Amino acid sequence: MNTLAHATGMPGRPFEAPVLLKEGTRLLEPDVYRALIRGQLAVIKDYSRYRRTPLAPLARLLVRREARALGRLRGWAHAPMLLGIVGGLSLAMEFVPGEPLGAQRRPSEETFRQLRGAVAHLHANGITHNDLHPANVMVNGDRVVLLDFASALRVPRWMRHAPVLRELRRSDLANAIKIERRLTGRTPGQFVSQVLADPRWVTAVRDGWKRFYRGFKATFGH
């Protein structure tokens, strides 16, 4: 349902001229709009279709988690600026023009350098992104911006050497390297290949999560 378009012009709603960029089709995947908020071009991640459903608390949690992550990164060039939460189920953020990294024909070495540096900056501040892929990396001229922090995790300093957290950092780095390998065709060296390889326990946990998600979706996805 085009919830923002239906809300256009209603008192108390700040959205103007919404344009659907992506329709959420998977479980707990938001509709994504480009819209004007008080004259400023913005992106809206809208979970409103879950209002008055059993999944509404989870949708609200996703909105709040991403808002907190963007709030901590306010002023950082490699994340969109947070504009706010609307109605509990919609997240508004800066619209970043450009194109996804995966759509670029010949990404520059500077683009990959910024991507690696952005991942290193997150990790140095105790944050893991946990969903790096080409569609979540926007290139705007010489600016690289990471998108979709709904899965991001920040932990206190005393927890940062826990095995699970080390694995999340390794996974972020591995995903950044995989993106570069996919778009350039370069074969990684032996050390990088070791970084890319998943430990057995990670494979087991991932397979268990996939089974859980399939069961969850079968129960609540309709």
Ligand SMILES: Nc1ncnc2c1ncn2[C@@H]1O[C@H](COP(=O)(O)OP(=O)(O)O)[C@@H](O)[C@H]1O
Second form
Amino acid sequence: MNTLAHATGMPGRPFEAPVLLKEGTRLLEPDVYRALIRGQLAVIKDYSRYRRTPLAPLARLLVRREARALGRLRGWAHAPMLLGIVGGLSLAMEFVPGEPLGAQRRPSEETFRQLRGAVAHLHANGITHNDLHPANVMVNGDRVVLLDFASALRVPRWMRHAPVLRELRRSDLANAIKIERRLTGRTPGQFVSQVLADPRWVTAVRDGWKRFYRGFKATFGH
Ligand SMILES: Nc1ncnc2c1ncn2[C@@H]1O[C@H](COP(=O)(O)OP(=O)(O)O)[C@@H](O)[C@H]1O
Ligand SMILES: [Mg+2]
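Having gone through the form predicted on its own, I am curious about the other one (the form predicted in complex with the named molecule); can you provide its structure?
Starting with the chain above, the whole complex follows.
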């Protein structure tokens, strides 16, 4: 009974057929749907195309990780509310109406202020988002909501000063400022640019990871 079809259709309620918001095309990218769950509009990140494939455990892990991150942020205005995991391979959350930040013609100063504040709040709570870009930020009137916590990381307090974590926080901040620069044309001052520039070891690790990912995709990709 614990299936997507079961979750989206409630007896006695108007049924809205799921609407595809984004098709998963790359490796381990989910299909993202909007659907009605218990009369409430919800978003479902669905990895069920990996069921009975060697990648199913990884897909389940992604679902659980994102659910855990959203669970921790429950009650916070800048993340969608977690509704739950459906059948192991789908994650259901509050549907946030509005427009992705990247689609906005003239985002307001308040939007950027909230974006910076949201990133600072995550970091203060030991969480890094790790995938901040304009499509992962939703603007709903004057509420800014960060989406896509699949890559987010939370570490215990004693690990928070580790260089890798400092780097992940720096990278989140660099992405938030990059978004602002792209959408406003404003350039950050020289000091900020220096702080945000990638250290050399980071570039090396990132290039290594990209090579690994390409090899992985060539082996398991579809
Ligand atoms: N809670 C939500 N409310 C509204 N739209 C959403 C929500 N979650 C995702 N979306 C839409 O679906 C797109 C893809 O979702 P996302 O979580 O970013 O998945 P992916 O990991 O494939 O990038 C987002 O860019 C956004 O447009
Ligand atoms: Mg995304």
